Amino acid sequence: MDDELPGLLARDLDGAFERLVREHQHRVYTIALRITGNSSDAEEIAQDVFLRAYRALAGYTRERARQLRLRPWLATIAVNLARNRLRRHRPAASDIDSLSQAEVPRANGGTPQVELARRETAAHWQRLLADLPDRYRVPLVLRYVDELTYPEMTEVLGMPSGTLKAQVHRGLHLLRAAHDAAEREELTA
């Protein structure tokens, strides 16, 4: 997918740009959604990512465009825009709850009870992820939602791989601790 697309973009930006959007729109939207916790913000961020990408590509030399690694490049733009949005507006718990219901795809063939349980579980983990500090949430999103490698994450976030591994490890530890605390609270309620 990414191997030939930079060359196509270098040769014919207008002709190949739709393909770039089609192949990467879900990933960009998902990154923005998991960082901001708000589907409206994520939609706006995704649109802005592609607008900025188009403008940047239009100014690049053919050689620079051909050498682009699209996934980390687009992820970098998405993360930066999502962080900027968060600085202006932190999502409320109600935003995350409504997001959880709207954004979790429906499982095929599940009973209504199974579907409800799956959605509640997804909403629970989304709330826990949204409550993490940015320095842990963003690496977790890039690693486990966008499935970037550590070298790609280094490109996106400009941090050493060891630092990112530590942040992912710590973020997972914080998620588990928050999950365990929520389970204990539920048992005592």
Contents of the next structure:
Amino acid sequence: MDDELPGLLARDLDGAFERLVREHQHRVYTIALRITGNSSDAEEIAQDVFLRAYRALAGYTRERARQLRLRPWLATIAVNLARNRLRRHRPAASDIDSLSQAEVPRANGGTPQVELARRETAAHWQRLLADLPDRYRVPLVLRYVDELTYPEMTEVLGMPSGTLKAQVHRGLHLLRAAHDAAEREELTA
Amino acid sequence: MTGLATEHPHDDGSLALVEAALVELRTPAPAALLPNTLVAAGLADQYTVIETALGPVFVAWNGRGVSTITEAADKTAFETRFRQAFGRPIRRATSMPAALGRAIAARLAGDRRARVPVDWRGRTSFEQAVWKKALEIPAGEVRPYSWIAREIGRPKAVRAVGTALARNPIPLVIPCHRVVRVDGHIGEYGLGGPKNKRTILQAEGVDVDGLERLAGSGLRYTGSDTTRIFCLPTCRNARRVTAAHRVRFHSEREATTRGYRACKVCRPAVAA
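Okay, that is the form predicted alone; can I get the form predicted together with the partner chain now?
In what comes next, the whole complex appears, and the chain from above leads the way.
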């Protein structure tokens, strides 16, 4: 999708901007949601990402706009805004979306019990993710939730692929250990 | 996501569970994100209806500011006219942003300092100069079209000033109703015609009938024989002059010949 869109944005920003939002809104929102853990923050951040993109594009030359790699570019803005939000206001555990608000993709045709189980699982992993240090959480979100490649992640985070791979690997281990610990706690409770 | 599931083959599958769980955290954006973003960027508008001295009027805005204030028979008529005029989608909002609502209410109540953001796109610099000058006219006072023309440095463009005021996209907030003809007739009004102009001026405390009578007799300025200053008749300084000390003039020349100087608040010397 990125192949054609930068050219369209370069030619007719106002005409193509809606398509930019349509095509990238879910991933931009998800990045913000999974870094901040708060859905209303994520919605605000996602809107801000697109506004900043719009203003930036309005000031770019056609050539510069045509050469944009939209996926890593938008992810960069989203990560920076989400991190800024966390720096200003690190949420207390109570600010992180509760189970009833935990946003997960709705399964088609799932029974209420199945849906509840999915929500519980998503909320569980979101909590574990929120407890991870930023240097692990952000690469994990970009790699698995947003499915960026390592070269794209290098563009976003400004770190070599090798470093990012190590952080992702370490982050997965930390999550796994936290998950196991939570399960043990549940069994002994 | 199948490509990612095998990213860590040396971990005998213990990390695959985590990878799969992370993938499940992908979440669709709220339905409101797209329309709200388009509004914030100024590529779509929202509107609501507010009560004014003229009755209910439609107010539309986007992230750049207020785009229009107008009357319409109903919401369908308003939406159709908006799309034709602006070429952008529009939808009804549940409410106006609180800060914008407060600013508009303050402006309608006569507070000129209330900052109402305006979407100026597509407006000429001349039109903007005319409208911004109209903003300087206090509630309860009026100025001639020629006053605006002179004040913005285009003294011969009186007719163009009238045209620009007729095209005012946000009447009431930009008080084009406070601009009248130099001969005392209150002139045209885009938001429902002269009758509405009279209504809104009277609501702001202007004695429209008295003003028309005065101008009908050729008296365009009011002076004080104690201060030796002359003003436009609705200037706050002119209204403070008691009947015993009030002097009327037909022209600026008459006033200056008799030793009066122009008021520095309403600057009538540019109004002739």
